[in-house]
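Only one chain is shown below, in structure tokens, and it's the form predicted alone.
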Amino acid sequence: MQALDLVLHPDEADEAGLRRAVARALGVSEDRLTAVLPQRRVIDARRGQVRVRYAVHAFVDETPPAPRNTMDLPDLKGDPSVVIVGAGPAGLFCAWQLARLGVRSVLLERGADVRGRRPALARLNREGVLDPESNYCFGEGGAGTFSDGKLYTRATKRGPVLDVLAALVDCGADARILYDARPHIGTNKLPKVVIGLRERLIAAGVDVRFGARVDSLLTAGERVTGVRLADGSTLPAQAVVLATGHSARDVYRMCHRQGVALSAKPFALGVRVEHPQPIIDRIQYGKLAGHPNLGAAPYSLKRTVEAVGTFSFCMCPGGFIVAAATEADGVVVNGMSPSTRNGRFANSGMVVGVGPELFGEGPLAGLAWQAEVERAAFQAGGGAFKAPAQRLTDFLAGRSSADLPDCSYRPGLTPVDLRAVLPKPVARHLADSLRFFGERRMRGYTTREAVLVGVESRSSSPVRIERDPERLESPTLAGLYPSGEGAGFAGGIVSAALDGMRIAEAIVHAR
């Protein structure tokens, strides 16, 4: 095996072109290459010259290694001893890692399975009617299932990232996620991957239940002993994992009511900004915009002024904006892309960091403030989950929009002045940074064709469910293990999955 680093023009940045480039670099004929295995692929558009950088392992006249299968699980026996609340990435991978370690669990999800979620999403988009238990945030796979499965993470020190990615590939994801610098699965493919993971867990003996909302924890003294479901039934457990995601506000309230240690946590709030994708392509790739080997261009922006950060979040090339509300009186937006990223629009969260100086003290203060902003957005939109929106140029000019450009958000838009919806400090920092980004970072970004859609309020949890840094269990309720984004210990699909795996190992270690 020989390791190579290559820099290619986009014309060569496909499978055939890469193979030719490897043979050329090694000075061998292509027919002697038994395998070319990319390890890393990065599109580099710096300095106005677009190139694609590869790190590859090349095999000449030798047999390449067989791919490993991470989804071989033992046949689990006995009664489940661990209850996992929430079937998002933290919960699913906690159950997976427990299974690998020989421990059987019960995985509880308040919402429906993937197929059962689809009718609820269709009704929300077409009729503006929300199912509070099955929506874009609640249900099998969590909020990530009907997103594009962004897998980029900086959490490389938290655990085996490649194990998570390999497991997703074994369950049906494209193998390119193993080496792409910005890997994603695609909203059209991720549901099948989630189903594949669930089927493997069930086959091993994991008990997976849907429509099973947990309303309270069972305790004895200062130890958790199980959970009580909304239907009144109970499940005993030696350990309970809370992996519920950061939209389950009732879980935070339940924990607060039952004396579980919580603290307020800074988070971010703002809008979704959407452009026609060709505008972003031209800004990023210049004359190579639209090149088939480059695809839809992404972007990443950040700026800190007065110790306040404004940054792009969950950028979706060729994607669309969705209604991510979980409560009947609040508007929340999020973004996603299909695997091809071939939609007409590019959208990104554009959010401002907020903390107790805005929302006050107390562990649930940020939660209440967040919900208040979402209710203001609902009222400004006029109901039925229509979102308040404004042309980017009008927002910067401080005037209302007389009309709005086409937008991918299905429930519909209502033209408003977003400065009247967003908290004043958020609106001020947002306007200043958007102007800076358009003038200094991405010329052409500021255009009447761009629209701001409110509000992007669920970028991260406003609450942390505290845990001991070594044992990873609650300091006030032994046997309770907070995990993932909802507990305030992760920031995406991969980091949440890794955190779930860490929790599994801590549970086994504590036995």
Ligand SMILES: Cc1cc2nc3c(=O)[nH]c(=O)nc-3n(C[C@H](O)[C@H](O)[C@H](O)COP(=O)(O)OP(=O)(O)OC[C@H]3O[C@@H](n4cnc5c(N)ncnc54)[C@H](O)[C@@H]3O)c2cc1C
Second form
Amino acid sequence: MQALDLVLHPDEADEAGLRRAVARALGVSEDRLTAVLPQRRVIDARRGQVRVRYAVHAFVDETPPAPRNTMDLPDLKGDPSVVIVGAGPAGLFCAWQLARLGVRSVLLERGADVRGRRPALARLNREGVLDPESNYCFGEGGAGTFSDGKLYTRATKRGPVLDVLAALVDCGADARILYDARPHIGTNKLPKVVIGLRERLIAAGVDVRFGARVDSLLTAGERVTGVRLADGSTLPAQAVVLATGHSARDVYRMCHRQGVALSAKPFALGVRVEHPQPIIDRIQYGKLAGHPNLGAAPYSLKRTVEAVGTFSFCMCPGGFIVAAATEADGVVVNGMSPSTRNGRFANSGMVVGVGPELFGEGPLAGLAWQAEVERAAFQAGGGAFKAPAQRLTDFLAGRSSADLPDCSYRPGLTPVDLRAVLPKPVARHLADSLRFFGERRMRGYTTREAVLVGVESRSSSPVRIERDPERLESPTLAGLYPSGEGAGFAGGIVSAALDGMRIAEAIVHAR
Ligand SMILES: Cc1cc2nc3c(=O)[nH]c(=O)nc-3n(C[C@H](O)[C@H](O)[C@H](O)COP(=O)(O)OP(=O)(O)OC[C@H]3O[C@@H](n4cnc5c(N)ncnc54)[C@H](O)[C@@H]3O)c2cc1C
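Same protein, different form: I have the form predicted alone, so give me the form predicted together with the named molecule.
Every chain and every other molecule in the complex is listed next, the one we just looked at coming first.
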């Protein structure tokens, strides 16, 4: 095996071009290459010149290594001793890691399975009617199922990250996610991957149940002993994993009521910005905009003023803005994109960091404030999950939009002045930074064709469910393991999955 670093013009940055470039670099004919395995692929658009950088392992006249299969799970026996609440990335990967360690679990999910979620989403988009149990946030696969499926993470331990990515590949994701610097799966492919993961867990003996909402914890003294479901049934457990995501407000209230230690957490709030994708491509790639080997261009913006950060969040090239609400009277937006990222628009959250100085003290203060902003957005939108919106240039000029450009958000838009919807300091920081980004970071970003859609309020959890830093269980209720984004210990699909795995290890360690 030979390790190579190559820098290619986009014209050569596809499978055939890469093989040619490797053969050239090694001075061998292409037919002697038995495998070219990319280890990393990065589009580098700095300094006005777009190039694609590869790190590859090349094999000449030798047998390449067989891909590893992470999904060989043992046959689990005995009664399940762990109840996992929530089948998002944290819950699914907790069940997976427990299975790998030989422990059977029950995985409870309040929403429908992936297929059952689809009619609920169609009804929300077409008729503006929300199913509070199955929507963009709730249901099998969690908030990440109908998303861009971006798999970037700030986690630095490459080994466990690769473990998660390899499991996703085993369940049907494209192997490119193993080496792409900005890996993503796409909303059209994610459901198949989630179903693949579920089928493998069930085959190993994990008990997976849908339409199973947990409404309270069973306790004995200061220890959790199981859960009670919405239908009144109970399940005993030696350990309960709460992997319920950041949108299950009833779960935070349940924890508060039952004396589980919680604290308020800073989060971020703002809007989604949508541009025609060709505008972003031109800004990022210049003359190479639209090159098939580059795809739709992403961007990332951030700025801190007066110790308050304003930043782009969950940018979806070639994507759609979606109605990510979970309550009947609140509008929430988020973004997703298909694997090809070939939609007409580029959207991104543009959010401002907020903390107790804005929403006050108390563990649930941020949650209440977040819900209030979502209700204001619902009112301003005029009902049926229409979202309040404004042209970017009108927002900066401080006037309502007379009309709005075409937009991917399906329930529809209502033109408003977003400054009347957003909390004043958020609107001020947003306007200031958007102006800065358009003038100093991405010339052409400030355009009449861009629209701001409110509100992007669920960027991360406003509450932390406390846990002991070593044992990872609640300091007030032994055997309760808060996990993932809802507990405030993850942000994104991969970090939630990694946290679920850590929890599995902590449970096994505690036995
Ligand atoms: C539209 C959209 C796009 C996104 N795009 C990306 C992206 O591209 N990349 C990325 O990294 N992240 C993305 N995210 C964020 C990502 O989905 C989350 O960070 C991640 O899913 C968090 O995982 P989790 O397992 O902690 O929680 P969740 O995924 O929120 O899962 C929690 C699960 O618990 C269930 N649940 C809640 N309460 C109960 C209860 N009482 N009983 C039983 N079950 C319950 C919920 O139904 C849900 O399925 C996106 C989110 C959305 C909404």
